[in-house]
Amino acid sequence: MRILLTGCLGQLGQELRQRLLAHGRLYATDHNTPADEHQVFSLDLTDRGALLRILDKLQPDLIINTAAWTAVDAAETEQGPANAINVVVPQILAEWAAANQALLFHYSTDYVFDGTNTLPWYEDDSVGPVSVYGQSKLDGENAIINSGCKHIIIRTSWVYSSHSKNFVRTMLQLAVSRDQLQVVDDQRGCPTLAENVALVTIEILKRLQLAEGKDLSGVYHYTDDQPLAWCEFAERIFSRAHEIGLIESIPEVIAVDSSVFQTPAKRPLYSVLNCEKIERVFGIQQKSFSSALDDCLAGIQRNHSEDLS
């Protein structure tokens, strides 16, 4: 099987890259490849001609698209670039996949919902993004579905890892220089380790291979198992990091309303995702948030000599 992985140097892409090697011939691409990275080739996905040439040349049986515009606030004023990555690229990949009988994996977000629910969101609940970013991700989903290609779209939320820029690493950086931190308490979701999303992806691939050609295309939710507010997430990070000696002291977390931070983009207040469908179809259960956070912090500790930035 020939596999094309996009965005391979991002949070999820890095977790998938080594794991996919056992499943076929892997071609990994990113938009900004370091000079010393010989196993990755640089590709501007927004260059339609270049993208189609690569697809035609490689003829992948499986496309895993982890590339995304994730700068939520910047998308409000940079709608063109955000849509180019989050809408147009998935559409090109999906149309090619439909024409060439390839399978497309794509990743979406809890931000497709408006956040007004008080119970976890199902895959077929009414969507209503409250930000340009959320709308772009929803439009990307629809482009894939409308193409008619075989696809798996995984919506996830609050993704973090021991590498790259994310909430966990930002909190640890701030813990070094701050005694107090204001953190939002009225937005609730499920923090999810990037490694776990990668493991779920691999498990789905295995299940599909055993499905005897059955088309299980659709949208699926996956997050780790603990709904939290951002302030609660911060407290858990500081508590565990202090216990293992990653930080010397625990900053005081001051819970504040999201109105305190005047961000360009609005966030959904409640974006917990219901993950029953992925368990019913693929037998995949949500992984432990506590274990995931411990694994992440242990990974950061192993590389503590490096700058957290």
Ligand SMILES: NC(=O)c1ccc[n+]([C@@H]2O[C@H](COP(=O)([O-])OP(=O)(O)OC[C@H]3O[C@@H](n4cnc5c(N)ncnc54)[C@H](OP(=O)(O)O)[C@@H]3O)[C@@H](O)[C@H]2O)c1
Second form
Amino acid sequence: MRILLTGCLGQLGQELRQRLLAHGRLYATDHNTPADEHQVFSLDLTDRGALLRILDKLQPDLIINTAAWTAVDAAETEQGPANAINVVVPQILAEWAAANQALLFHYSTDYVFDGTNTLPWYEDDSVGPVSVYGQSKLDGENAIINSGCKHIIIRTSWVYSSHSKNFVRTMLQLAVSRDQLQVVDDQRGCPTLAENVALVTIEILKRLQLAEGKDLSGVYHYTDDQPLAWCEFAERIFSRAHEIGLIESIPEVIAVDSSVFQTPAKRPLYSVLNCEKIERVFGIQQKSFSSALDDCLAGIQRNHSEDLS
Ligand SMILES: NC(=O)c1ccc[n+]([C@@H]2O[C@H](COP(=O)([O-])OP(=O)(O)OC[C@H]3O[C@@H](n4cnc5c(N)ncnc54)[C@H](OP(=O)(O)O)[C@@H]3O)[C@@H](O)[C@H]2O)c1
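Output the form predicted in complex with the ligand next; the form predicted alone has already been displayed.
What follows is the entire complex, opening with the chain shown before.
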């Protein structure tokens, strides 16, 4: 199998890269590739001509598209570039996949929902993004579905990892210099380790191979298993990081309403995703948030603790 992985230097892309090597001939790409990174080729996916040339040359059977515009606030003022990568690129990949019988894996977000539910969102619940980012991810999903290609779209939420820029690493960096932190208490979702989304992706690939051509295309929700408010997430990070000696002291977390932080983009207040479908179809159960956080913090302690000073 020939596999094209996009966004391979991002949070999820990094977790997928090594794991995909066992599954075929891997071509990994990103757009700001460091000079010493010889296994990755540089490509701006929004260069339509270049993208189509690469697809025609590599002829992937499987395209795994983790590349995205993920800067939620910046998308409010940078709608054009956000749509270029979150809508137009998935559309090009999907149309190519449809014409060439390739399978497209793609990732989307809890931010396609408006956040007004009080129970976890099902895949076919009404969508209603409240931000440009959420709308762009929804439009990307629809472009894929409308192309008619074989696809798996995984909606996930609040992704973090031991590397890259994310909430866990930001909290740990702040813990070094602050005794007190204000953190939002009125947005609830499920923090999800990027590695677990990668493991779920590999698991689905194996199940699809066993399904022998049966088309299981669709949107699936996957998150780790613990709904939390951002302030509760921060408390869990500090408590475990302190226990393992990653931070010297625990800052006081002051729970505040999201109106205290005037961000350009609105966020859904309740974006917990129901993950029954992925279990029913692929036998995939939600992984433990506690273990995931421990793994992430251990990874930071092992490889990235100098970033916190
Ligand atoms: N992060 C979250 O909390 C979250 C939550 C729900 C869903 N998701 C979805 O999960 C997927 C993976 O997210 P992630 O956190 O791994 O994202 P990420 O860390 O931001 O990685 C995205 C990658 O795409 C690359 N990219 C952006 N524009 C590109 C372009 N024009 N050409 C080539 N590469 C480009 C980025 O490169 P640069 O960094 O150099 O721009 C980056 O390496 C995305 O679809 C995202 O929408 C994420």
